[in-house]
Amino acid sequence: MTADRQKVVRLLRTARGQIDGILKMIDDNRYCIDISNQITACQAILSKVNKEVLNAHLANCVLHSSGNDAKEKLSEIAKILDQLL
């Protein structure tokens, strides 16, 4: 992986870190609410990552590729971008 993976790397344990505290919030039968806004602070973290990951993979896989690689990279970003969109 070409992503900054220390940036990568400490988002994710942010992440994890969030989703071991909705956790508890669920043990501790917290407001719906309350859980539901750490949930997206959990996607928006996640979506952070994700947009790392690809945005190093347009700049180095799909960059240095060519012929019917290239083809098949951008299809793989395609799919992805239906997925996020």
Contents of the next structure:
Protein chains: 4
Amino acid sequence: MTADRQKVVRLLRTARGQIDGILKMIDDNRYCIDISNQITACQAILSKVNKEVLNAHLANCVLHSSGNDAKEKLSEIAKILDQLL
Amino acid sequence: MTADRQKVVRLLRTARGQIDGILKMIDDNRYCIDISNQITACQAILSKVNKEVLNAHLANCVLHSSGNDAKEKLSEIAKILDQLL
Amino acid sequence: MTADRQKVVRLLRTARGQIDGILKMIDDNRYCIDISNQITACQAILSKVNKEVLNAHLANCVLHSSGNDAKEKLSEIAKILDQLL
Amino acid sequence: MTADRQKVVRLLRTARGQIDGILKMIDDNRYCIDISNQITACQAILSKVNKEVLNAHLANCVLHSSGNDAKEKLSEIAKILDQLL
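Please show me the structure of the same protein in the form predicted in complex with a further copy of the same chain, now that we have looked at it in the form predicted on its own.
Following is the full complex, with the preceding chain placed first.
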């Protein structure tokens, strides 16, 4: 992985902490909407991680690829875009 | 929370396990796209949890609310829809 | 429909005008990314319309429903949330 | 644009026809959820167009770019991913 390792690890640990927090909220029988909002917040952190990973991938691995390797890497990106659109 | 507690807890533990797996992938210097795909898989699990929580909320808390309570609960749902649309 | 008719019609006409604009961009052989950005802008307008329609639906039709009608209306909302999450 | 022009134009005309249909539904005072579903269907068509445009762009314009041009084109893709994630 070419992304900023420290930043990515920090964000993933935050997301893991949030999941622990959500498990505790369920234990405490908290309100559905509060739990839903925390799930959404955790997904937002994971999106941030994904952006970091994919931005670095495009700016490094994809940019410095060529020939069949470039073709395959761009087809991987197309597949990700297809899932998101 | 009115959702199936056992199902929700099981899914959240799976998501936490996936984050541990992603942290290990970063440690093992795995390929960016493989890491990105695992992040997406973890987000899909969290979406599944969110659906469980919100479906149960609508079918229980919102359905059995009335007056100002119903008004507030529907405004919470509108806010969630606004973020998603 | 209970949403602000004038606002919704105005937004839909804007979206239709954007589609005409995109068809013209294709005719003019414009750059892929410029076309993609216009498609995204048009989708954003449609999202805005959808928010208007669903917010008004929640604040009127759903709020003033009861019994089996309320149950069905909340199940329609659950279905929409399921598609979005 | 490098995408299949005929397919893209056909889809865009379908989307425009759907918007005309939605305007008629509003005129006919149809049910909010039916209107919302048609808006979602129209957005799905536009997503399909966007996939066509971006897939062809990656497989042609981006693949055959190099140097600063490649750098800029990949940064455009990163920007689109950022909006979607």
